[in-house]
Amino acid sequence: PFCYPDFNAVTCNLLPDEAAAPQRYDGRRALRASLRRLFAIGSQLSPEVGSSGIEMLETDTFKLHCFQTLTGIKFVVLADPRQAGIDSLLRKIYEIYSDFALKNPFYSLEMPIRCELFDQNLKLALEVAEKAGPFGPGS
């Protein structure tokens, strides 16, 4: 697994390791840049009033969660379209992002987040994410 804190998202990806050689720079610039038009598309298209985009897009070979704050934060998880337990995954990540970037007095909204104790946690809460498997409970 591994993420991709960038911005005004954290990126997590949960598939198998062939799919998920890390992207270089410019591929996380793409990928953001995709990830922004296609919630501002959902959202658009939507049939709810108000809606703030896509919550999960599933396809044959992946799932993308997305859970979005109050704030406008969003936390996307590209996951193997049987793993379960990404809800709680979400939540996790978006307790770890309070707990180590919006505490920490040097972060600031529109920068990278750069903390070590961020990246260990999250670093551990992907792997108990990856060792529940599929069809774990709650996804």
Contents of the next structure:
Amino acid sequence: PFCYPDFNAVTCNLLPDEAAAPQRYDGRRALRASLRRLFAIGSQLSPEVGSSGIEMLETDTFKLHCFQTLTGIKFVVLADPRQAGIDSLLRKIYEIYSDFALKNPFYSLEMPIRCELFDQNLKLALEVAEKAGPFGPGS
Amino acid sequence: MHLMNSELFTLTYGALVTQLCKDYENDEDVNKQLDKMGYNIGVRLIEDFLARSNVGRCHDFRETADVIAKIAFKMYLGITPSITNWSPGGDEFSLILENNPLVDFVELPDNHSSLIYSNLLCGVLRGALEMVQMAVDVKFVQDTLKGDSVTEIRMKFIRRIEDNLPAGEE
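For comparison with the form predicted on its own, provide the form predicted in complex with the partner chain.
What follows is the whole complex; the chain from before opens it.
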């Protein structure tokens, strides 16, 4: 899983092994930039008034889940389309962010999160979420 | 979640204020620093509050007042101030604190009569609300440390912060 905030977005990658292989840094940057643009127009495109924008983006190979806080921070998780429990994972990530990033006085807001405790706890949460998915460890 | 001894909290806050008094030598500057530090706490604390309390968007300032007094103050300071003195326009109210954990055992000496000892709280409230797009003015108008019968914090809604609105809030 990779995780970094930039312009209020924290992105985690919960894809099966091959796709979760470390991507080049440039690829992630481009992804973040695209997501940012997508989300910006998402809520305006919506036929519903006061739409909160993209919450889920579904494709054949992955599902993108987005949770937006009242403060405007977006947490984005990319997961296998069959993966369950993403909603509670997103809320868990919000807690982990508010604990290990924000309560670390040496972390500056809106900078990339380079806190080990954040990474460790995030990894744990992702592992728990993966195990809870509809496909077990063997599949 | 750890349960912490509130005496240590009182002592820590006291150490902070007295050090600031030594560093800045005049009450006005100390007040400003306390507000600034509070602000920096508030912009972080709001996420903890939202992540843990599951409170949704408040629709008006009255709802905001309720959430602040009944949920936030309870959660972080273990007290529930009462909400009074609403302005006719509904944009100003007071929080009455009957006791303030920050000032347990504290007495203000004569040479610090302009010190707003708990000014950190004003900064916290201001910073936290700014992150949910509300510009507010927060100040102490009564203080038991100064001989008043209660401690009163006045909160005034200034304006909605329009830049950087979350999607869907325009």
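Numbering follows the first chain given and starts at 1. Here the structure is a predicted model, which means the values were calculated and not measured. Heads up, when I say rigid core I mean the largest set of C-alphas that superpose within 1.5 Å between the two forms.
With the core held fixed, S88 shows a CA shift below 2 Å between the two forms.
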